[in-house]
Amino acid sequence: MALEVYKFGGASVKDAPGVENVSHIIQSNQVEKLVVVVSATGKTTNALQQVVQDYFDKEKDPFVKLNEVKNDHLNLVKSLFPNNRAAVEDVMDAFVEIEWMLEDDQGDPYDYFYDQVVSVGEVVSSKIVQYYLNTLGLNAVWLDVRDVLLTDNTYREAKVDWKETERRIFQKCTVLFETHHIVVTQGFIGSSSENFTTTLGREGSDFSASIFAYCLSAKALTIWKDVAGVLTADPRLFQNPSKLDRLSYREAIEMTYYGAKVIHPKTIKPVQNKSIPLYVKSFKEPKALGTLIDEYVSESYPPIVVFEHAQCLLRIATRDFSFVAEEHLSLIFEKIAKHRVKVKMMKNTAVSFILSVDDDPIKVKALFEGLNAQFNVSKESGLELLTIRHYNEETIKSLTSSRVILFEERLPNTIQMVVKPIDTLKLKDEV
């Protein structure tokens, strides 16, 4: 059969003009079966992060926020079906886990606890267009995510379990599509093998999608982003940055790599295993072309540009100044792993070593204070990982203007260099 699968982010369902374009995309393409994946609805996940962090903190009531998410979500509802009650008691019935769970003090791990409360987001969003599509008489059936994405139980980055996970979807599908036309499903979100509900990490529903592609050996995977295809840097940061056309599956993946955000990293690889075809395309305009990633080699790009915020440097060094050796380096990357710090460059002397890592103030506070026993560790924060592929000096140059490199490593078609912007430096004494 001639399957495909299209992703919508947050962006596009934010509110009900966006759920209806959303559904006119769907109907106009007229694809013979089309599994659609769905993000949570504009700032949803940030809002139920910060129910999560008020549960833990104890200082402000999380149930002010929930009461937020849900009364957004009743009005949008409430604004698309008038007249259908069920679709009302639908999506507040998903809210009710977690009320359950405020109201509870167990003490539960707070990465569990995260991803049982902000995975709500996908759960709603999906409803609310499987019930819009099916308005407009294209016979859509909700699928929970849950029945069939296998996971570990890795709190807020679960690791798939692709064989089990292969079979469900296909199985699962097989069935659906049999009295259906349209499956929709969540981004983001798994379940372990004890039924307990895990993410994929933030931005994880591109990946979802991708995962489904793969089980699925869709025809074409399509991303439906607010940009107009995967573009040579952030237009929020850069006024008129190039759109590429094509793009092969090696470019796309050290494009994600360095942090582009415009596809999830872990993407392009199950796509790639299966040679299905990967359009990034616009939902404001959805007959706009777009970028298509595939197996195209080309022989030349321009420089594309990758800005990361938010980044420190730990310093790590002996405290007898003996050299970093191998001992000492394994110590250090089995503390890494332990947090999950993300590590984006590092380089080592002769007796310390140095990391540039996200800036994430638990996961970096848990890492520094689990090497502090052994070693010296000081942390350097505010500033920037900047990566340029297929870079020129005269790109270097203008991009470094004004800030002042720490450290930069050059390969054949990437430079990444730490940076700190000069209006934020200030004087240190060194000892």
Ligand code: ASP
Contents of the next structure:
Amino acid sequence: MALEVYKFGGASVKDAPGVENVSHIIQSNQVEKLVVVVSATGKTTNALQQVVQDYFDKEKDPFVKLNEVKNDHLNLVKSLFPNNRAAVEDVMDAFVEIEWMLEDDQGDPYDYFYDQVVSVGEVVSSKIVQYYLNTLGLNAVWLDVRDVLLTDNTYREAKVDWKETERRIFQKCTVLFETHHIVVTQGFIGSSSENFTTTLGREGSDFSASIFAYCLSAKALTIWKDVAGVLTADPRLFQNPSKLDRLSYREAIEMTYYGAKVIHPKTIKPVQNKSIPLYVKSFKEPKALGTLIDEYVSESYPPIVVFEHAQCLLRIATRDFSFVAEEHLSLIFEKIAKHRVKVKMMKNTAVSFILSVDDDPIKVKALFEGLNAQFNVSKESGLELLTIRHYNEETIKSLTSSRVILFEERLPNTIQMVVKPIDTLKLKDEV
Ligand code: ASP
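For comparison with the form predicted alone, please write out the form predicted together with this ligand.
Everything in the complex follows now, all chains and molecules, and the chain you saw is the first one.
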């Protein structure tokens, strides 16, 4: 079937004009069969995360923040559907289940509880978009992604059961497209085999859209953003970066893995595996071309700069001056895997091993403690990982002049450096 997948992030549906704009993009593009994957509106996921935190800290009443989220959504649905009480009620009903959870004190584990509460953001936003498409006269149906996207029960970082998910998505969407043109569903969330809600990791809605594109062998996937496409640097950090018109899957996966925030790094593999073109376009300028990511390999790219903030360096040294040999390395990697720490750069010397990792305080602390029994470990946080693809000396110089380089690796077309800004030189942290 000639089918496409669109993904709209929180910024695109943050208010009533946003929902209207998204719906007009869908309406004007007239795709024969369209799956629309939606994130929670605006900053809803952060707010719901705060609700969970307040529930566990027991210092603040979690209902205060939850009521703010509910009120924002109530105002949104009332302004979008002033005459459709059923729609307003249906959207607001989605909050009831988490209210029950917040009233109870069942001693549920944090990650499990987090997924049950935070996921409601996507449930309500996708319902809102579906109702609005219906008010425009479009034939859209709402799909609960938890009926089709099966995961394991690693809450907050669930792994997809690809075989079953592919079977379910294909079967369900084939039936829905017999009577509808548009299927609206949620990004970010899935379901375990026990029917509990899971989430795929923050910013995971891009990945959800890519899963749908893969399972339905879509003709194209379009991710609608508030930027013109994939840029040569983050526009929040650099003035006037230029837009890349086209880039390869390989280039895109390298950029996003090392911190380019434009799309989630897990988005690339599913579309690459089926050669599905991935477009990154602006919902503010929907007619503009954006960036096309596909198999195309360019002869020459401009320098592409990616910063990953919140990095820390772990220096792991043997205690008795023995070499860092195979047994040590396998032990270190075993602990990294166990604590799910994300490694961005690494290097060994005769008696030490240096790692730059994402500074997730809980995971890094567990790794630090796990290694400290056997090695001397030190940790330095507050660092940045700077990656320059297709670098030239001028770009390196301009980016490193106000930074101290702590760790560097140069390959023919990529240079990576763990750096700290000069004005915030910090003493080593103890974990
Ligand atoms: N709403 C989720 C988040 O903010 C997922 C996403 O937007 O991709 O992380």
